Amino acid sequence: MAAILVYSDHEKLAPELLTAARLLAGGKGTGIKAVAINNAALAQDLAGRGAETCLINDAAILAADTAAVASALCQAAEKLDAAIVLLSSDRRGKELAGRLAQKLGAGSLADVSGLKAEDGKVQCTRNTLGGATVAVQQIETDKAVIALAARSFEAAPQQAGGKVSELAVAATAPSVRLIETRSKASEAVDLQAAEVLVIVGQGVGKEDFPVAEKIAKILGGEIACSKPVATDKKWLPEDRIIGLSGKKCKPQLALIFGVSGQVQFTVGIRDASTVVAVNNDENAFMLQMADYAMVADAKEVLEELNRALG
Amino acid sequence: MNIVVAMKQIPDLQQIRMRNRQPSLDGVPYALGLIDKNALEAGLQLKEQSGGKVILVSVGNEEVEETMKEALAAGADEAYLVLDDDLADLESSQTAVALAELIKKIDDVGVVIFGEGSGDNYSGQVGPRVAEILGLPQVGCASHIEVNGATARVTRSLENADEILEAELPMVVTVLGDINEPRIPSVTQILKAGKKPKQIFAGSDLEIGLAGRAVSTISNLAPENARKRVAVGSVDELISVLRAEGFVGR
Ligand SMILES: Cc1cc2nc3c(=O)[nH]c(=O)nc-3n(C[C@H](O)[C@H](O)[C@H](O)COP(=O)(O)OP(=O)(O)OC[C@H]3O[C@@H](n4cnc5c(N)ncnc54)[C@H](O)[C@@H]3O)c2cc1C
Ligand SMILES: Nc1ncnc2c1ncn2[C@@H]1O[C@H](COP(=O)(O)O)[C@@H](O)[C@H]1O
């Protein structure tokens, strides 16, 4: 039976793909192979987690060159006799998925949060209609490329041993030149690990942020936001966005201020245990998606909460 | 140099009603995908810099012709459309094949612009697939595009870094929703948009050889909303709730 191949250049996400691969293989003797490109440490890490790992070492294959990476992985899948390729659904992985799938003649899906093998086909769970619905979609082709949402699976644990072998592929001519990489300054917050999230939307003024942040601290949590607060207003960094194009979180408590509650946002807190929403519009959809709904001015509630808790 | 922009018509998500958790699309009007409007705006700005035409490509049911009027009104010069009620519900691999066929019919293509994800499906698969079919370089998640003669400089915005890349034209770019603020067409522009040139094809006109669905949908349900929806009247009340649930005074 054909193998399952996992690849991500993201050190945290690649081990999660291994767990998903094991689930799909279901102990039926399907081989699980991992590939790393120009990253010996990652290859070693994946081998240590029990995957038969290949390292492609070729400086001509630039991570930023999606066409080149897709070509390398396509060759790897063929050489390793893999029919299913699992990728990470970060921006890099989603972009790669389409190009690789087209090369392989495979059906592809991204942002997949659940997987099941069914009659030799793979069924994937993912949001559709902007997050309003959850669909189960089946890949009908013999080959499949699936990009998995972060945190949908636990990272595979480290085991003893593990060996990396080298894999040679024919590098294609570079399709893009990398002029510069600028890392984004941000203190790498782990929103998905936070038990409490204080989430602010466009109904909260910039001057209220310090208070919201303080309340998050007091409750032992993190501050997060709706998309426009980060992308349009730039009041918080983009890694604090909750929702379809941000993070999907499962906190114990989500305290939500001044968010209207469109599906692309609510999909990100659907799995919270308790949702509290404050909005000054009694018809705001967010209030219907809450366990505790308060029609009030966000600024006033934030200040009063701060006084009472602080 | 012409700029091609791929735009998808999607059901207006705000108007979809759920019946027994099943989405009902009956009578829901179509709209342009939001990020696709950013793709169009990026195309219009490139045209303002370096000339040429902005040409729309889209695949969908008969309604697409009407839906794309807004994009023509906003400044696109021409549209190449596949209108076919039988091709209304394609999945990414089929859409990509059809769009690639349309793009092959267009002369002197410089940049082909997609949204980073369509408004309804949001999977970001179509743009990279078209790039592969046409054998073009690609840069996804762009926050900036600049054309200098025969090359383009594009900033790819990743979660933790920006990459500034250069490629020879023609190339494929997918744009983020925050790359720009789309212009809104005036009423006069909308009235005149009907007269702009359109090339309309049926599925049977193209050599698309759609190989059948690579992905099919088994079920599609709204999640259950099991929230308590208790009204809270004051901050004191809110604090007692938080205390009762164990979030305060831990
Ligand atoms: C493909 C796609 C992906 C997207 N992904 C995301 C995503 O990941 N995350 C996301 O958040 N959005 C996302 N969006 C955008 C989303 O559709 C909404 O536009 C966005 O969530 C709205 O943010 P908001 O609720 O903060 O702002 P608004 O919709 O402007 O709502 C502000 C709310 O604040 C209330 N308000 C105003 N003043 C006060 C006050 N003084 N006190 C209390 N309440 C007040 C208002 O009543 C209103 O309900 C996406 C959109 C698309 C098309
Ligand atoms: N039917 C379509 N017609 C035209 N463009 C499309 C179509 N479907 C997808 N696209 C383009 O491909 C992008 C990504 O779509 P998706 O892969 O569905 O997320 C969209 O933002 C559009 O630019």
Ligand SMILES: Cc1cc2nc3c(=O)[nH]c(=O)nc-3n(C[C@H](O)[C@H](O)[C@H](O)COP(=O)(O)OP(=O)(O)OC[C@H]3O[C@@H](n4cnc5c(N)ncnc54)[C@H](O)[C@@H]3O)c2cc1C
Second form
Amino acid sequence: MAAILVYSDHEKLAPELLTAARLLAGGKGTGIKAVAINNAALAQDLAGRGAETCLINDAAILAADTAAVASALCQAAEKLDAAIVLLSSDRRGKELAGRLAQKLGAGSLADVSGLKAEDGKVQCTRNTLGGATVAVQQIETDKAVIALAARSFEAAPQQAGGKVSELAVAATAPSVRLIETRSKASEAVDLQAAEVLVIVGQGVGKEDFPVAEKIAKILGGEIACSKPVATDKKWLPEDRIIGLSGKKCKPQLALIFGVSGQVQFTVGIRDASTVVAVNNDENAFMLQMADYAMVADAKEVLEELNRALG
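Alternate state requested, the form predicted alone (shown: the form predicted in complex with this ligand):
Just this one chain is shown here; partners and other molecules are left out.
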């Protein structure tokens, strides 16, 4: 198998891609190369995780210019003899996957949560039909560009054997001109990094949110919500949404109050290690998929749990 190349400009996602590449290689001697563009700190981090890392230093390549990044990665893939390129399936990564696949003449899939090499081809596990099913899809082309969903793999641990070397590419004429950058107005919460989530739905009143937030804080977690709570009722910011329209999370514990369990929501939380759901509707699908289910009034359970935690 030709080499596997990994790239993400997101410093938390790049180490996850490295783990995925190693699992895909399966110890068969397949070369794994990491690429960093204008980010020496990320290159050193990946090298510290045992990766042979190529650092591209060229101020003409802007991270926001996916056309320029795709051109640089195409050249890197050709120079490093890489047949498989793994990217992060964030907003920028998805666009980059399409652009790079076109340049390489490769098949491409995004939002992939599992990988397997089978008879020289790559089989990808991903959600389909809006998250209602999980499908295994195979890329038939000789080359593949795959964007992996966040937290599908653990970050590669620190280990010896990595190194950083510079790689020169010919930068294309920029199609984007960066005028200024502004921080997005948000709480900057990272739900995907939380080990505990307290999730509220429409079955919980706005007056109960302070209790839910207190419980989340006591447990060292974050409060999150279903889409209507943020978009319709506007009780919480949209960066707190779990599901197809928000974040896909993999916490150790998810405490879910007053959420019916539509597939658009459950796709974002079904990989949690332990799911506890409270709903007063015994037929709510959320109760069926939970590890522990309670048919009860969410408000009363929140108050009782708050008292128990002190």
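Basically, rigid core = biggest C-alpha set you can superpose within 1.5 Å across the two forms. Fair warning: this is a prediction, and the values are worked out from it, not measured in the lab. Numbering follows the first chain given and starts at 1.
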Post core alignment: residue 279 C-alpha displaced by 2 Å or more between these two forms: yes
Residue 296: Cα shift of 2 Å or greater between these two forms (core-aligned): yes
Core-aligned C-alpha movement of residue 261 between these two forms reaching 2 Å: yes
Core-fitted comparison between these two forms - CA shift at residue 252, Å: 5.9
